[in-house]
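Single chain ahead, by itself, as structure tokens, in the form predicted on its own.
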Amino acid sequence: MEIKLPEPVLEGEMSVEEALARRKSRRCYRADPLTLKEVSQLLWAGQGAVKGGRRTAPSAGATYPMELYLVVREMGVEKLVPGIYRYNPESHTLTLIERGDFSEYLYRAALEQSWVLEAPVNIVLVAYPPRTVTRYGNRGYRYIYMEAGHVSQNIYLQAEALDLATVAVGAFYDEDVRGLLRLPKGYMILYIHPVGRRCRGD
């Protein structure tokens, strides 16, 4: 099951120096879900493609060892049934993997944080070596967690942009959230994004 994505949109309100001033780790969410232009928008900045074959993050020798995943749970975005996704950056679209709410098993797997199972959605920042280690060899490596590092910013600068709240989670069981995700070995985890409608005052 592919679902279409709303068109990212390119001119926001709120300026990148702006959004870098406010950037902070929010832990606490409301239960109002996500729209799926906001989910959307946090995707294609995250890993959107760009013209000339580009995305929105820069890569090592343009491999792109990155993919992202969304994990929903119920009532998490609107018009959009809990599961597991795929984003899909060439065509903006979601490929559902598995139907369900997996926020309490992933939320084990994340060493029991209370924001990841509180959030609507979590953006899983997945990548697969080999396109850039097979050029670069063990240095690629170090290219792709640099390129985590981008994305990550990335969302965390749109969520801005959003008026949502974000953290970066580092702290998982890799082998869980890999099976969580369907993922065959030699898939690295590198980062968990909870995301969701900020608490009043934070």
Ligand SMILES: Cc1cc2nc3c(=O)[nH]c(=O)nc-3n(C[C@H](O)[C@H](O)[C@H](O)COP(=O)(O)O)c2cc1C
Second form
Amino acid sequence: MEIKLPEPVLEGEMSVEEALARRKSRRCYRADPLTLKEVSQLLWAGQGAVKGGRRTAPSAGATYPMELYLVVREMGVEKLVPGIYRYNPESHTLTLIERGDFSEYLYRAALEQSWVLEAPVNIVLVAYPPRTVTRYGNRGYRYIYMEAGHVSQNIYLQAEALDLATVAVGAFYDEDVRGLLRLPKGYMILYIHPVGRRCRGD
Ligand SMILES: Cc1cc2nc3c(=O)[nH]c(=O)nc-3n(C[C@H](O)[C@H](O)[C@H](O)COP(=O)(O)O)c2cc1C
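Having seen the form predicted on its own, please provide the structure of the form predicted together with the ligand.
Now the complete complex, all chains and molecules, led by this one.
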């Protein structure tokens, strides 16, 4: 099933400087759902298509190994059933991979970090290395780690600009997350980004 996402907004209300100054890792989320518009904006910031066949984050040799998955909990996002989704940058759509609330499973896979369980959504950054390694050999792996940092920072800054909260989570069991996303062995899992509405005073 394909879900068309709302068009990303290209002019926001917060400057890049302000988002940078405010950025921090936020691990407390309110239970309220995110809107599809907010989710659309976060995914676009992380890996959206922009002019000239490029993406919002740089990629070595424009090989684009990064993919984003979304794990939505029950009542996590307005107008989305809970489940696992893949983001398709070119069409700015989501593909439903599997229906169901898998937040408890992801939380266990992420060493029981409570923010993973409590977030209405978790964005999972994944890479398919052959896209980069066939061009650059083993150095391609280094590039993939660098690219994960670019994508993650974009998500941090977009979350700030939308008054949302997020944290980059690098501690998890690779095999468990790969299995959850129904990905074959070649895929690398790089980050989990829980996102939610900020707790008061955070
Ligand atoms: C590679 C990497 C892995 C991280 N893994 C985790 C993690 O598993 N859990 C977590 O809560 N925070 C994680 N963080 C967030 C850091 O703890 C956080 O960036 C750091 O404490 C500095 O705080 P700040 O982001 O608010 O500036 C990670 C950050 C990076 C860059």
